[in-house]
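The form predicted alone is given below as one chain in structure tokens.
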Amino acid sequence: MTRWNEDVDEVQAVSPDITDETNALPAKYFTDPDVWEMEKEKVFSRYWVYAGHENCIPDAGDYFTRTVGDKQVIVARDEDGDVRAFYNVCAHRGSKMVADTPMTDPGNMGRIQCPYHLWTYDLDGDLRSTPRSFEEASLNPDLDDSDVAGLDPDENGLLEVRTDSIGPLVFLNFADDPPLSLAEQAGKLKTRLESLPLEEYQHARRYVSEVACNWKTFGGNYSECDHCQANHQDWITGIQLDESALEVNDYHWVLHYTHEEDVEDELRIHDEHEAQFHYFWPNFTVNMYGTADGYGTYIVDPIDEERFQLIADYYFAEPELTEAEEEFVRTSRQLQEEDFELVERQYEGLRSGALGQGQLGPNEHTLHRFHRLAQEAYNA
């Protein structure tokens, strides 16, 4: 039964069978600024969120700031050759330290100085200086010298962030104490993309895109191509759709799209004849396209609970692309301009305030999925 807005039926929680008639989130879960404040803290805050791409930060000092929800990081390769993560505040007084600096364009510092009042802290995240002014007395007529303490660089230094990896890509987590290690939470695409020689190609493109809709609805648009046929008609050339397979885990999904027509060895970083499209809980994509010897990732990045950023990152084995390479990224861009109009043409229809709860079909699992993820982490 088909839940209106005329209080008439009342929308209930996602429920686990896909077969019963409440299998969706709620509509308000879009749309409810108070639901967007929840998540920040409930699902961004303790799940394994992406961070970037090792290969670009190869260098000692080499760094790039990522912003998820109301939180920055500095994600930086230390003196060791580890890449770490901090919180891009100041232990003085708070200041943001480093401007916003995108993983494909790194900034590189021997140590992160705090312009405000130059506070600054080693690789390692340990206070390694502060302004001689602020150890000494000599401005406040009420002290001694003697009356002030030293600081304790390690009991000083920046607030760190939990940090892992598969292969090249790093992830963070926010959480003091993690319900999933990211190996429990990415299960077999952990072991699946460490299959594969990922680190060995090179980012090439990056296309960012603001939406207006909320995070969750381009989500389930990707985890789907129910709507390919109709909608995407350049890209279903040459892909077998009706041999198509989705596969649901834990925490991540797989749609597994043949092609009708072999494609050359060299033209996969993957040994199966298939594009694979692999969405990780909650925000991360991995892309693995089946005729194009490279690999993209997508962002699904949390504005505000009406907007989203996509940030669509490209990896071939040379960054400087071919002819064909660059009709491919053309193709894969135009098919996320065409599921834009898509996402946000459904979003105006959430946002009227007519469904009070949608409904899923029983081919629509690894939407059933998604939405199941979101309730258990409102619900926790």
The other form holds:
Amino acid sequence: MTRWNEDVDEVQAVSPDITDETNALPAKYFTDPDVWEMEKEKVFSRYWVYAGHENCIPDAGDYFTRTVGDKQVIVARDEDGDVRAFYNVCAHRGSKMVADTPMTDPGNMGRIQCPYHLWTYDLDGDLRSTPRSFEEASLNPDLDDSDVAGLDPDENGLLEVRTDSIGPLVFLNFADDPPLSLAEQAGKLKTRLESLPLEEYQHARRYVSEVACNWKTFGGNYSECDHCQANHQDWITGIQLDESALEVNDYHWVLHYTHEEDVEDELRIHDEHEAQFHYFWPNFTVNMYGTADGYGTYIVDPIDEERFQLIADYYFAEPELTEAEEEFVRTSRQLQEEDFELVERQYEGLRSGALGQGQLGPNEHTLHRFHRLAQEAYNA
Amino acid sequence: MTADDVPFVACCPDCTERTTATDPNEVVAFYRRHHAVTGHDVSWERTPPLAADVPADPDVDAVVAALGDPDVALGAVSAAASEWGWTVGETLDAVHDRRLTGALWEPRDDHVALV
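Would you mind generating the form predicted together with the partner chain now that we have the form predicted alone?
Let's see the whole complex now, leading with the same chain.
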């Protein structure tokens, strides 16, 4: 039963059973600024979140920054070829060290240096050197130089953030003791993606859009295609929606779309004769297309409770796109714009305060999983 | 207010992402977010008529002096500098340079004034 806010503001937790009448996340979790503050810790600091694509930083010293909530990390390739992540915070007095550097325009540095007092770190995060003023006490009349003990490179290094990968896709976890490994959180998604030659494809396009709705509103829209017939006329051409399948796993769900006509093998990266759209909790998607030899990812990045950035990346065999690939990306952009209109309209409704708790349909089981995961995270 | 009535409109020329705002500093915030994930700059498409004259030759201090009473929003400085064809990023860089020479200061967040 839909619960309006007209009488009593009575809502309940998302029911485990989708057939119950309280099967949706209460509306306040989409609109309350305090919920976004809670999500920074309970969602984005506990689960594995996508950092970026390691193909973009092939050489030692290559790096980009990634901001998740209030936290920013430097994602860098070290001298051993490993990709590591460190808080973009100097161990001296907490200064932010490097400027914002997007994955699409990475930087390169031999060492990580804080511009404030020139504390310098190796690419493994160890403190490499400090200026003489930290090794001598010449300005302090109460100390002799011999009183200065020096700084242990390991003990005074950068704070590392846990990373793990699925193929070339690098993920972060900010928790001291993550409740799940990346393998546990990704489950079958990891196996499925690792069977594909994702690393052979190059980053070709990034589009970033700001959308006026809560990030979960877009996440929910991505997770079902009941709205497609009415709203994505170009997209559904050639797709058999009635033969599509929705697969639900612990922390990800997959929308499988079958094409009406068999797609040529060279037009897709995967074997199945279908497109696969994976949503990976909390805010990442991997889009395996049936009609393009490439793949895409979305980062559904919250700005605050009422806005998010959709960071759409496209990977193809070559970064210079063919005309057909350009057209494919254009169609994908059109699909996004159509969805933005839908989710912004939905959010206007949610923000009115009229709805206390909505009602999911029996075929919105992917969305139910999404809402359940949010509820579990809030209660953890 | 419809989209056509919104006074400030800016756009990323590289990927055509557009933003509309009633407060020019919202465009500055948009630029910072967009630049952080793409490296792209942002150009102004529409600004309301200015209440002061902008000098013909680029001069950030003169714009701040003309607009600031007692201070002026960074976004308003950038909107005015668009008359010289400057992007948001170019304006912020110019303001940064002037602050580092002591000519400008920031009496409150994202507002500047002459020293």
